[in-house]
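In structure tokens, one chain follows: the form predicted alone.
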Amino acid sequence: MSATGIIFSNIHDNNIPELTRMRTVASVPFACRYRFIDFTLSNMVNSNIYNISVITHNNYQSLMDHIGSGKDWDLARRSGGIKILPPYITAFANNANLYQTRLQALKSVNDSISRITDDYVVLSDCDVICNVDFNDIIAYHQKSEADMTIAVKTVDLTPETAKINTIFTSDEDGRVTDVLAYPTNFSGTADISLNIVVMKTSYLKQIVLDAIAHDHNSLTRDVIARNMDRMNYRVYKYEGYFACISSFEEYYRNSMDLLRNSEARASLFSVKNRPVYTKVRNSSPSYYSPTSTVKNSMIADGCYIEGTVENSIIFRGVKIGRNATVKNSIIMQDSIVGEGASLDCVITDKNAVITDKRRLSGADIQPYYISKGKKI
């Protein structure tokens, strides 16, 4: 059994549109020293799958600086490794009217699904926070003998969160009986979808062609809700820690999660051989003063700390000058906070410069953002 990856790294780009104005969401920056993309990279990589490719839309130069050739995760490879495959835009079409959904991006590298070799396949949101096993997704697959697996999870939903997800409803065999894409009056316990999914490469390449020639454009309405009856689609339940980042509040609750719940940074980044991979920044370790102070934070390495750090992710390079205060906020890689300056509930894109003795604050339902390399 072999498989291949297809992640999607611009779906959600405008969930959090102040972090993705100059990059994709697959490269916005989380938790001291990944992007959001290291997370699914390393999942497939840690099921033995190293054949993957990851199709972008636009505002793809920060995603292929931090993928480089794919050393990091062990993706530099003679035969499969990890491939970017742009917008393919013909001489003939609309070059503003790129892919919206996932099945249209399908669509548009119909070429290169076509020349897949692997028996399977596993596509993937690239924004999936989580540390799953994908041999085990597989697994379930080849054991229900389904057409196609996706994976979901447990939550309590309300009409907000609900409208931004999409619902499966199965059996007691896990086969799906209904779906509600992103409803607007649902309340309630339900499995939301992960957006990953499974499927034998055979049936992808005949999905992806069927949806060309009758002009679908959705996976979830033009394929799974439509066949659903006649085929046997199967829901796979996770049980372990999944972020879903919705939105720019979402992105900082769920930052400032990692610091308060030990559970959720354990089920991350502490599975035991399913470690989370990176781009490697050759830093030295980072400086604490002895007139600094640090409490419940993450810090990355080549961080200089001269002032109070509390409850914080501070990430590489990052300079804190003295008798600064800095709480409750993210600040992006090498970025300034001068001299007594004071943050709270602050997050700053990288390069950002904040001088000395500026007071800024937000809250937690709205945090104060500065835009990358912006002074203030």
Given for the second form:
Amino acid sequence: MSATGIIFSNIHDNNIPELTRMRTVASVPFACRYRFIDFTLSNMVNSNIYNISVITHNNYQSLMDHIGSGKDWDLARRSGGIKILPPYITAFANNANLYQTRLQALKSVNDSISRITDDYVVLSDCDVICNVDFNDIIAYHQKSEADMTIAVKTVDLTPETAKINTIFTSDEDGRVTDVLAYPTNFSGTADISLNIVVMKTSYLKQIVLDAIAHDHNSLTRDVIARNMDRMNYRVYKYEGYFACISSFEEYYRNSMDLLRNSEARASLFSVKNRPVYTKVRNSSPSYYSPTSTVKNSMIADGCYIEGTVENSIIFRGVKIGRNATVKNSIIMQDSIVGEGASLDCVITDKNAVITDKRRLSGADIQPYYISKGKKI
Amino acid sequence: MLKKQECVAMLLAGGQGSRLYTLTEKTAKPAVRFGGKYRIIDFPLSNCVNSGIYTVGVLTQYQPLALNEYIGNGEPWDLDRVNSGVRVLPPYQAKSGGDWYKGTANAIYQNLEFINRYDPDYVLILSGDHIYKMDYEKMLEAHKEKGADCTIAVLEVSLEEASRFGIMNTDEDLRITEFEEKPKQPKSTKASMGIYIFNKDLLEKYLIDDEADPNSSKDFGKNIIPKMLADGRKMYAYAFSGYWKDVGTIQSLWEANMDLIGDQPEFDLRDRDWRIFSRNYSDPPQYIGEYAKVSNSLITEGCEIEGIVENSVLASGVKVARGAIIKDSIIMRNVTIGEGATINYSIVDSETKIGAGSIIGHTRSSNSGIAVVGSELELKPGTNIPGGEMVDAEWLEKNK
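Counterpart to the form predicted alone, namely the form predicted together with its partner chain:
Below, the chain from earlier opens the complete complex, with every other chain and molecule after it.
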């Protein structure tokens, strides 16, 4: 059994526009030292998937910079490894429309898909943070002789959260009986898609060719919903930790959850034989000065902390000045918080500068966002 | 023949470092952990890369496993290269026989073939037991400028300290007139740092001659340097100023780690113009808990701190339970410290578990000395280790 991974790096960019203005959703920074794609890539590598294609369409410079040759994920390989598939626009084509959906993305890389020789493919988005062994899903897929297996998680939904998720219903054998994409009036307990899909490579090739011939554009509506009665589509119920980052507020809430919930941290970061890899930056250890007070916070390496930090997530290379107070906030890479400044419920993007004594505050349901490189 | 390199660095990393006791029981001294996420060898290796020297031979002999594994293909230092890069050079058997490295000069002699593959003009000899940042390129420039046969890096030390070092007596132009090993009455305070640049051809000649001399102890300081000096070769000192520390003893290793701490540390690891590279592990971010108090300390990725940490250096993956107190100590990778344990003025080596309520070491002011706990040990709850004690598996067996 061998498998290829296909990662969609831009799907759902629109969900968190603040953080994706200059980057793909795949390269959104998360949890002190990671980018979203690190979790998906690590899951694949830890499941012995070493042939990985990342489909992109725009803003992918930061992603290319992050991935580099792929060596930090053990994906710099002579055969296989990681391949970035930017949009393929032929010369003389006057139509530069880029794909919006996963099926459109797959159609656009049909050429690449047609050459996959592995038995199975694992399709994954980047905005679902979890630590999962794809081999378990593939084993379940094989055992149930499914044509397609979709990983789902049982959650409680409100109309607010339901409308940004895809809901699957299934019979007691796990066979898909219905699928609702982004329902606008749903609430209650349901199985939502983790946007991780497993199928045989031969079936994927068939789906893509079929979609091109019929001009189908949605994997959920045009493939799953149309064929679920005659094909064997299954759900795989994932039980572990997961965070679906479907909005800016969810980004904040899920980040803060890592601080509140030590089990969440453990099930994401401390799973035996399944570490999370990321780009190595060679930061020195972090220094906590005698004037610092740090409580219930996650801190990356390379920080210099002289002030107070509480319930916060501090990325690599951040400086927190003397008498500064940072509470309930997320401070991204290389940002500087000046002396005596005070932040509460603030998210600063990379390289932000908060000048001395500045006071900024958001609310926990609506954190205040400071964009990349901005000086306040 | 490989692509020509102007200068090849040879890093002597075979030393046992017996004065580090249990810390070098299972690894060579250059592989001893330092400063939270580094090993001693990261410093000369990073210096090489930052100085534009990309061909480095690492001569290993004593307990090389950890060192070999650590260096790997050299990727963390950008030394995985096509025409150059880092190579680990253990002693080997050849047609004419083979032997262990009998001295520093013999180690280089046995690897002349490696050096000659790059057809270098110069050879830089380094040792793997010092913590410092140095631009070897500047030293090479000085060497070329003087038209020297050999250049030796020296550091100004105090007159009292001078009798512990190899001392270079020079004229005004820094030309070396006399070399004295650990002189009782030093005539100068220029101490050799064990960093040499030789013109390759000349070095080769002296190494071959030295090898043929049955009375030689095959050592640079004892044989090669005095012989070249006696022959009237052009030998110059290169004055280095800045932080430099031999970490060959428990005391100096502890001090060098402490030099990394503070608002204005003596040795700044944060300097982005002279980065120290190291092999990274995939550890999660640090987590500082609700009841933790961290002060004047360096903490590394993967640490989970619920207790009190003061004036200490914690390497990656250290877990400190609630109520534990760590003071003036160095805790190496993946050590777990149980609830209410107290660690004072100590060094705890990697992967060791300290049981709850244990008391390790004594306060720094008590003059009892640094307590050292070896790697991969399991200390039962309530273990009491007095200050200055060296704890290894044998000690634990005896003091059950």
